[in-house]
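Just the one chain here, the form predicted alone, laid out as structure tokens.
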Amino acid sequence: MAGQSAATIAKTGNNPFLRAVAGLSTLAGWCAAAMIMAAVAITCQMIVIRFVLNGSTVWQTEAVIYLVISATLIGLPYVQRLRGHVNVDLIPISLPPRARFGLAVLTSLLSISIMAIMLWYGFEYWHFAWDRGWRSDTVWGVRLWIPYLAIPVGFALFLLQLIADFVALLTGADKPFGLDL
């Protein structure tokens, strides 16, 4: 039976670090939303040019693809802050408080480790594109370091939000898995 999770938005308390990260994550969410809106506007413009004016498009499809992928990556910390990622809370709900806390610490550390690795390789990939002057193989020929910048920025912001969640867990500003059970 499907139901609504009891988890809520990540709490910050009066901790300035947690509040600053929450602000950054919210800003990232607004930027991601703006990228989605820009992608929709460009798609509409492309439809008018192609099907109403019977013209050709050069940059629109590629721009929309890069914007949607960038919005996905830049939006990661905001979704984490809202506890919007896929969550199976059957095990945490059934555990006693002490074991739930231990599981939350373990999953937080694993998540932070994985995102740190993703950030490392994402930065390396972006740097290759920037250092070697990679360009797309299209007529537009966009310098790929520009859209690839979303990879390290998105993972860095997501990692920062995960670290903030971990700090909130350790300081008691937030409950394990956001559950008040």
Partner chain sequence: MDPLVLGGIVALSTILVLFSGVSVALGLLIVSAGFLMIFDGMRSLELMPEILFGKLDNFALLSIPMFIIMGSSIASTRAGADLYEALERWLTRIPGGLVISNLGACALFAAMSGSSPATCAAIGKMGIPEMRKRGYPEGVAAGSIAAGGTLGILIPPSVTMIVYGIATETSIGRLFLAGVIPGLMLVGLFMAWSLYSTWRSGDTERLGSGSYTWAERFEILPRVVPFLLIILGVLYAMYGGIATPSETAAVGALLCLLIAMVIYKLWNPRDLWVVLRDSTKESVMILFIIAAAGVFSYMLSSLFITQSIAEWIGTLDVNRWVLMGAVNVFLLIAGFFLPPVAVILMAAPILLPIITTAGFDPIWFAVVLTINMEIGLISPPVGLNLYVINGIAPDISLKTILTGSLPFVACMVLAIVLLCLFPGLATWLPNLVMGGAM
Second form
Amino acid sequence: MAGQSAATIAKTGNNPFLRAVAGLSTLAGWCAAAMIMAAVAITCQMIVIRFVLNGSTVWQTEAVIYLVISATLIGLPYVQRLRGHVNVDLIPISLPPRARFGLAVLTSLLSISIMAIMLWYGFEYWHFAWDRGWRSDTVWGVRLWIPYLAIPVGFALFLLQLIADFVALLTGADKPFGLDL
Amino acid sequence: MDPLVLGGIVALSTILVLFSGVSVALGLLIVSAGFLMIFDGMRSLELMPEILFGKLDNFALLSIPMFIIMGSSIASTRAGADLYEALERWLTRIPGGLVISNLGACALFAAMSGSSPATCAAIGKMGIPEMRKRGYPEGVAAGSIAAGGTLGILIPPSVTMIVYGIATETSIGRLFLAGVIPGLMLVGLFMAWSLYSTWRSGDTERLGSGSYTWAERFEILPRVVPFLLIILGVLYAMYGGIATPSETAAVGALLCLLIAMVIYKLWNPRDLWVVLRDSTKESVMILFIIAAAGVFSYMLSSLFITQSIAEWIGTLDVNRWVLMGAVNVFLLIAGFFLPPVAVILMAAPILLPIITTAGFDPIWFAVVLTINMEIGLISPPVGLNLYVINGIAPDISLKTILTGSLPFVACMVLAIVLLCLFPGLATWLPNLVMGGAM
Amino acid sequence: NATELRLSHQWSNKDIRHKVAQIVADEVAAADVDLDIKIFGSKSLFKPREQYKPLSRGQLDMTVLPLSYAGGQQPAYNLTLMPGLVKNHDHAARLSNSPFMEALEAKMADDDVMVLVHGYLAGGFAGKDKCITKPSDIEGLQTRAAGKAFEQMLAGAGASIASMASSEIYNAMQTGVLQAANTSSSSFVSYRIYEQVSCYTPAGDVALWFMYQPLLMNKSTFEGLSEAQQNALLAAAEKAEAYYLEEAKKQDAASAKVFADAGVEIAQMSADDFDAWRKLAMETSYKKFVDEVSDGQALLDLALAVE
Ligand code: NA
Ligand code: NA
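Return one more block: the form predicted in complex with its partner chain, after the form predicted alone shown previously.
So here's everything in the complex, that chain up top.
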């Protein structure tokens, strides 16, 4: 009926573009999962260093934060592919097929536009940090363009998956809002 | 334009955009971008990615994927079934013992999982078919699990409490403790209702399950030990000076993964990947909503809407309980449509100053808010738990699940009323463990 | 239609730094030059450490900011939170009007940022089980320090550094994850650390921890204002700066009183203790600073030259 459609996944049919994007998104999902696991490992390492060895922990907190942010941004396309981003599809579900198709086109275009804007300014922000040589203000002093790289990369892959979903909608490879009926 | 009028327009546009079926996070970004562009100029639009990144730049958010991994790794084993079977063997003498064991299992599982859908799925997979087999009404079977699952965010650990703690800068350790007694109280209310309705449905004979020998009862106990170890381990790490609450989540995640692998033989990389994939999916979804809601609240603040609403409410001369009632209605309605984290992040900055000026305790309010969000989880149109149940038992109609859940919604409303009458239900335990009120 | 400037900061409206901003806003409003300063306090617009970037890009007009937060953008700013570099509040005021500050302001100008109101605030140490006055006191303790240079110096004294947000200090102290902390007088009070510690070493006749927290403005935005508006801003800033210095001095004693009232032992750092810390800082944080920043030695010399 609505909410997070648990079982469905974006359909690709035999379209090579859709398949390629699906592959990229899946790869991104693996990276995101790996980064989350790395964050778990580093946090546990930090507790051991501090509690068991009474040592200093200066870089772990920051590393974990950047890993979780990167996992989120890089994971976006994969979650889109798995239809994991929740929505309210009360209205789409009650619309007749043609109107539903029209609404799906509209929401797709809106989603694509907002991510294009985010990608544009996100890239600019990343470039600014890179150009100015910004670092984090800690003892570790990470070069900020490294964690910031997740912004343009994640948004670009997400945009790509959104475009692929739009193509799938237009070519009929997938149904509006992934709804059967 | 007057910020209050503008606030109204923003609210209407947000509803319109979210109802179009666009994903919640993107919808929030679209609305934010629109209003920033029109009323704030391009320089605010440029800032959006930076603000989005900044909202995620918080160590406490780490605990969200961690507490989700805890739940989903255990949920992917037969641990849920073990837990539930153990409870059943011991409670079988009581009429309706099965539904009691299910609710108890939900509560125990909630103590290991930070998310409600995970709790619902873990117990429901085993519990719903079993209850139907033994002749429980479908509505009670589905409703009790849907409602029991919502305890995942009230009984600690809780993802929504973490988000609330971050948004309002209240102690997460304190918030977790505040959820314990109200959580147990809700379990009690749920059990009372289930017993009553089972009894009312007649034929209580059939509801008593097979009898077990004492040997059978003791034999199953060791299988509950891993659960208790995890819960005790996490509690010890959190309140015993080993780690901060956010760090503890990582310990819990590692413990659960290890126990799933070692004790429940979850070795196959494919199965492990399923655990990791599901956790990643749910975490990324929640974290992206958090980030987008952060941009949304930047927009509200930048257009001075948040500040004006808080000021306006401050000038209203109403009884504090009328105010609390209005806040609850607002949260309830928001919860019908939006996932808990989105509601908390959008509402907390506006509501908290109002709540504290009216003399309510922010820790207590977190519990009231969470129960409101639990109601949202089992009410249409976005009731995540309803869809989880629908996935587990596709042949029970959504209507039956819904009507079966309704009495449990009434229990939750009753719980809110009780909390208003006796605020100590939420505040006593944190004050006892962590010292005087903050 | 009046020009509107947006000022962002992280503090509550009772905080001295909010009052400094409020004075500037009120004075400018009173000057009647069609200039309106809208204050976004309590991190309602930007997170504390995320204010400098939009400020330098003109997306934010003004902020009250601990300048060392921007040490990642301009490493020279790390000198504004260097252990033992400032001796007391009067010395701090002299530093604000020295060639050292001029050199820093030149760096800010590179980022299109300028100072309207100078000001330093002091801070101290708190220990869960014992007093911390000299370097040997901190050895082996899990410590949360405010600022990179302090972390380096305390590590040099044998402390174990735990990095966490200042909002986590309270709980970490309570459960015993943390045994010592070092931060500003006002943070110690606002996070109610007095409930969790047995001893507090406030800033007194000498203090180790001084942090430069000016009111900054985007330079291009300032230059885009009319002459009358600029003059009104500068006049307001002058008034605010006098208030800032006077109130900063009162903060330390006030925090000591809050801790004493809560039954916490109050310790004093002696001149010898101060020298011992400073010697240690020279070998650790000062040295690292000079290594990391190309013109670091010259800047440090400028700062040390201020009597
Ligand atoms: Na839970
Ligand atoms: Na709902």
